[in-house]
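To begin, one chain is listed below as structure tokens, in the form predicted on its own.
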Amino acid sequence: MNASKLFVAGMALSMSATAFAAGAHDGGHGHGATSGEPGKASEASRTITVEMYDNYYEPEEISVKPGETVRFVVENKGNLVHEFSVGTPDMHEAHQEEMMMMVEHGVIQGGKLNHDMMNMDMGNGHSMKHDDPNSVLLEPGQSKEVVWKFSDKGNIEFACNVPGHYQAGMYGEVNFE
């Protein structure tokens, strides 16, 4: 009985301690925040190239104004599959269930993509083609552009939710000047 209550106990424990993180993370600005909209490359006013390392990125933070359009330049100098992708906490929490999806159904695999999965028909009209406009998902050695506009002041972060790569500290902030 006592080995059950010390279960019970540590269980409550863990949860709590999980509920603290969550909030202390949010920061509580991320219900109902947005983190902008597609921008226009032509209207962007600057580029920041952003490298991508197993599990980390350069740089770890950048600030913005609002209303700001930037080009990002996003490479995978890493050995796995990572993802840049500007969102906010509770987006990112929500897109990581997706994200473990795609390891599940084998379109991601380590070090490289299933292309023929990513095309395959989830139901309801949904497929795994990870062709959001706020992020990018590369293979090691590949290199493309996010164009973002960026809102109103918010907490905003960048990140990687490959499954654990987003818990083992590859999220970047987004600060607003």
Second form
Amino acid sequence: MNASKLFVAGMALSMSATAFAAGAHDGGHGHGATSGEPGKASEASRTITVEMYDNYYEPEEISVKPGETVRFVVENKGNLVHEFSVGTPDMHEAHQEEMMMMVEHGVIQGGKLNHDMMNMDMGNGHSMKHDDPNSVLLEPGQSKEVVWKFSDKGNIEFACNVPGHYQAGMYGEVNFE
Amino acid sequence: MKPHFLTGLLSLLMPAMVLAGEYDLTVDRVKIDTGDFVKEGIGYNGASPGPVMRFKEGENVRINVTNNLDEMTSIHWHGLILPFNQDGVPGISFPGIKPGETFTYEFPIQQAGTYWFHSHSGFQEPDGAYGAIVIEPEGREPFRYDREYVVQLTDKHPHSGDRIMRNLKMMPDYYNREQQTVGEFFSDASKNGLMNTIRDRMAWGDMRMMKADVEDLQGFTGLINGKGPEQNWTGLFEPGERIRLRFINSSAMTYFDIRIPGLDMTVVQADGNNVQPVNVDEFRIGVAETYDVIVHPKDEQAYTIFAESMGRSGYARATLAPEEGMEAAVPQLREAARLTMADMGGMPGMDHGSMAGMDHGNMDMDSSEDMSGMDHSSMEGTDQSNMGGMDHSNMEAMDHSGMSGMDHGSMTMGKEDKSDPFYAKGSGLMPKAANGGKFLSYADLKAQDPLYEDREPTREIELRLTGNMERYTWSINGVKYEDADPIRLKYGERVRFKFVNETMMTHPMHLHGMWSILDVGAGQWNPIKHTINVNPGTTVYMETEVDEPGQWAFHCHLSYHAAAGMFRKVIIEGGPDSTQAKTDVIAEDGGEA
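Given the form predicted on its own above, I would also like to look at the protein as it appears in the form predicted in complex with its partner chain.
Then the entire complex follows, led off by the chain already shown.
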């Protein structure tokens, strides 16, 4: 009992420290002015299905109009946990630190997500829920939606920030028409 | 009309042709220029290293190998899954290739990734007879990159392989320049006390080993793609591109620690098999291993690929640059590694008396440096001998009251522990990234797409890696190759091999013909390799699905260890057809290793 309490306390400590560090980059991911904002499904002009494999997307490139709202249906067809996240390369880089922490704490374990761990209160209002509107984190076989309203032109990618996946090439370009 | 007709004809012929590639290799005497020295050597198609052989998964290859030497030769396709009589080991797969003769290898390509090929006759491989293999997969690669380069390393020595072996047999420390000196003895004595220093030296003497035996072959020049550090092989890129680097260690004896200052590396493949990507700052490549990494240089500048030998006696260097002629700073070699008592943990018959109370097992502390601020003299009652660079595991028995000056915060524990479980606790070989960042461990390697279902092994075979440094004999279970019975496996079984390294040297163990499933504790995600590094004082497990009939070589890939006897023949009993009978015709001549 004692030991496990200690463990949790230790984690909360390291968690808040890292969350701080990530926050310092650009105010956390998902709120960057350049990538857009959460959209309303009713305003979506079309649906794009994005399939996630180990470790790449299909398609690897999409075209949107500035200001367009797109409904993404994201399906994980691989054997590993994958993410679909819309943002700039800098936002992805900042988010990768958080994802690294999720792996170190056993939240992401290869092909599984530890949901109990994700909901655990880490102190200071932090958790590892991964509930930002610009992204979804999926176990193999899962499917979820992201509705996103793209803003103006910019260097936007959709990316998987599970450690190593982005660097290995699990990203796709968003081209503005 | 005509093009249509042609296309139609082609598509008709296609199924019959499949993809049959025909390739020619000549084995030649060549000149090798390292920048430090020029020597005679052996190469392929007139050069060492030989060409990069590019195959496609699903293709049937025919490779005509013409021996232009005045001695027997052979080519082994390292890591390729193929019929045993195409594996190229004289005396085990075939008789070898006579001078003037052309031998045609023919086999299907059933895999993708980065591999290499080399002679399996005498010391032709250390003399230069090696090249790279790149196999393109049938489907897409599960990663993205804009360009790729083979980065093939070797440890080129001015002496011929035959001469090196003779010298090692005569005087095992012939090439060991890092020996501890008389001066070091006296400085240790003043630091640790005369009796402790003598005791330490005597313990090492018992093992016929010296602390500096990290590398038993020094005095080499590290080459990358055949170029010495001054010749500086350079791979070009456009800033913003992703580059796949296919690292292959074709050294006779040398492990390299590889980093590219200023660039993160993402490891995506080990020994030709895709692994779940790992971001690292540095990695160690054992002899015969391959690692593929992806780097993403964004700036218009040059980057140095720096490969220090594990014992820090030499290095290889190359450059990634936007333009030919650009170069970046070349780091200094770090201080030479020294083996510690932990590295002899596996030695039987060793006198552990002086180490009473020490538990090598379960302290998670990072060793040495973090505790350098400690005043050891104030810790009464502990035996301070042999503590240099060691695991401080005997601290449990110590009186902590005298340690008030210690900074406990710097002792990293638990998850942030940077010690690698594939090294003995406190090992002098424990790798550390030069920038304090992430150093790849075997424990990080997980299969991207497991080839085999996980299942219980049918039996376990223990292989003790043994040797006597004083006579330069290397063996398995104390028996060298010429005196040993073959290892007999049954087709269809899954064997668990237990490697117990009882020597103070690392041994990269290479089983031909079948995959080595390295046990990293990840169950079904355990990676498959062709070469398994076993560090001093450690036990490593691998499993093999015995799915290829015939007979195969199984050996330490350090050239002079294999030749000295750390080598076995493996015979597979049974199989889908009567391949067994055909093995009898293979002559036992033509040399081994």
